[in-house]
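Given next, in structure tokens, is a single chain: the form predicted on its own.
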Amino acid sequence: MGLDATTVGSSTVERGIRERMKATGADSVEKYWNLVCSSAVELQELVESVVVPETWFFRDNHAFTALGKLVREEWSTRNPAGVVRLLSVPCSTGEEPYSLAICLHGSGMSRFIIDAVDISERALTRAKAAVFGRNSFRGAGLEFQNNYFEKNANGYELTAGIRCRVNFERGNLIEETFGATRQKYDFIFCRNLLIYFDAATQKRAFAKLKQMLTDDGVLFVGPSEGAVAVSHGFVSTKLPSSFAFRKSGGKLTLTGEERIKDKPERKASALSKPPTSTGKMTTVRPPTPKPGIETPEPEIDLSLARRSADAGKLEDATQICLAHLRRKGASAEAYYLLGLVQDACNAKEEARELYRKAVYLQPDHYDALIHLSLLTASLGDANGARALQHRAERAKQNVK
């Protein structure tokens, strides 16, 4: 599957495997291990009881809104006549997908194709009943609930007209063949993946997205994955809170007025080099005044200083953070945000140590629990993260 262990948690994988076991009759690991790797059937079986899908319609809803903009403003620009590809990896159980077909409808658009991938069967399955249950319609602005779907004893069925605009396969992103015969796709929803590889399978993971996107297309990942699309060569659309980003060299514009030179948007700095043999986390202070000189204090909008990370612009990101610790005092978001950078920038132990921070002032922070426990993975301590993957999940629990 390419997942790492401890990030969907070592104890969902052996729950997974005792089930199985069970269930084949297999009286050893060792013969269990023999079964799967002679059986796709089985093979399928072991995917199915560790994948969970979670997932609801308009899932962080700025990443629609921004995508309307992009293909009223841009798309239909350049190709007045043409049909708009999408793809949706991982689909889950359809709630996507179906919200990119709401999406494109509800512009207007009629012209769209909606490519939906997923590696179980189980959950194409679901989705391809399009039957929902009440928690597939979470938070505010449901209004789409009754243009689209009708109530029966079963749940919310969505109609015809949008059930028919998606179509569902089976796929694994990472597989050799995956995207070799398809046609590039202008926009690609991969969200809330990523971040469970490992840095060698998200390497593989960004050439197959980069090769399977249109040169002026764009790449929408999950709220904390956008400082790894950076690191993997991609470019902020610049769109607040969308996590939308196109190929470095690609020539997406984001107004119909203008078109924003594609370079990257990282600047030359400290925060650009690898870390120092000393372990001193020095690429996040900040410059001293020079005599007789004013600084202008930076702004201290969080907010700000995670679109400037979206963006790549790292060291923006930094001081906006650093000048919020100064005067607010000590925040976990801030540190999560710092930590992030020295991600970005490979600086494991110092990311580390900003993660901790993080956790210790907000023991709930979700993000940064499994951001602490996918580098605690990558330095070598297995059983530090799974005790962080834990506790990431009864966090995500709570936020239920």
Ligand SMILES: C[S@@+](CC[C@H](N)C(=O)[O-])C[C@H]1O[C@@H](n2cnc3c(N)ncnc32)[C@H](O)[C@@H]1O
Contents of the next structure:
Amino acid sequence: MGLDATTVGSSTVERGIRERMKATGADSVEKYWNLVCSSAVELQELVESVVVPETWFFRDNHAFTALGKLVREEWSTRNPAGVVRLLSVPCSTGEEPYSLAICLHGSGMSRFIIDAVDISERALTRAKAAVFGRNSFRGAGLEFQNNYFEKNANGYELTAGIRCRVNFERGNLIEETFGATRQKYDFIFCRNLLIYFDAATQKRAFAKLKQMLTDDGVLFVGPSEGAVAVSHGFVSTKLPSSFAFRKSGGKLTLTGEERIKDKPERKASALSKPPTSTGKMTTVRPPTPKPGIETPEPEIDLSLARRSADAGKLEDATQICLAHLRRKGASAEAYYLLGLVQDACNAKEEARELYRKAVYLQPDHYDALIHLSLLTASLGDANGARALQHRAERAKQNVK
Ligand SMILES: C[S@@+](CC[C@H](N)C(=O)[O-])C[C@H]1O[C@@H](n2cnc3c(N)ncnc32)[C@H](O)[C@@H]1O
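Form predicted in complex with the ligand, following the form predicted on its own:
Below is the entire complex, every chain and molecule, led by the chain shown above.
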């Protein structure tokens, strides 16, 4: 299934195996190994025991705002009588694809097809039942609950008119045949899964996603996955905090190549130094995946990531930071370095989000504060930029 055991935690995998050994009566690891290798049913049970089906309605809701805008302002103009095709993979227990349906329905769109895929049968059974508990509704802005759900003894039941708009099916994103015969999608949501894959699997997953996306299509990834999308040749749509990307050959945006022609290349060695005081961001070529099938899991030494970033090896730097986040958890320095990579690729919104994460984790991270300040200024918020600049100065003084 592509999950990096060190990311989900080797104890989770071990616990899953122990549980399944108990359930199947296998009294040694060897016996269980033989069983799981010979039975697709048992393999699925093992998969069920390690998946993380965490999700909720309108999770990271800027993505849905961006989707509504793209469908209304771009897609509908290009395809006045067409049917927009969307894919949610992984869809988990259904909150994401149903949010897509609610979003489109709410903006007056009726011509859409939503396919939703997950590797977990159990998650899909819950998705199809479409009755949700309180955990599926988080944060502010829950007005949609009144319009699309009915509260009953079991929870919040989704209205039939939205339920029937999503086609659920079981599938494994990284399986050889996955997506091969599908008609392409205009929008793909692949959020909060790629971060759990090792480098080689991410590469396979992005190849699939590219293959399934139309030339003008948009891929939405999770907030921690923007850097890895860029490192696999995707280009930011620059829609605020949406983590929405196009294939670099897409027709509707400047491609990475064109953007580079626009602006001088930044000297690689200057990458991890704060940009000039004018706040101008320069850009370097987005990293291209290296040839070769298997990419070994990288080192997780962040000083190596910084050196790689300085040397312009943005893909290497990205992979080290992501591996670090997967294995060691949240880290201000890893988010800061990922921010630098995004900044270097001119993905300002994504960079800002990453710098913010770094500053949230380490409020006196001087470099992150300075970069965030300059980026904020270049995005037109002079007051916000000044406040960040003062914070950076205070952080520096405290260190002295
Ligand atoms: C954290 S949920 C993400 C759900 C939703 N996209 C979101 O962002 O809220 C991760 C899901 O990935 C699914 N999954 C894990 N490996 C998969 C694979 N190789 N192919 C498809 N789904 C997978 C799990 O079953 C789980 O439901």
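Everything numeric in this text was worked out from a predicted model, so none of it was measured. We call the rigid core the largest set of C-alpha positions that still match within 1.5 Å between the two forms. Residue numbers count along the first chain shown, from 1.
Chemist: Core-aligned, does His62 move its Cα 2 Å or more between these two forms?
Modeler: No, shifts by less than 2 Å.
Chemist: Answer yes if the CA of Leu100 moves 2 Å or more between these two forms after aligning the rigid core, and no otherwise.
Modeler: No, its C-alpha moves less than 2 Å.
Chemist: Rigid core fitted, then: does Glu353 show a CA shift of 2 angstroms or greater between these two forms?
Modeler: Yes, its C-alpha moves 2 Å or more.
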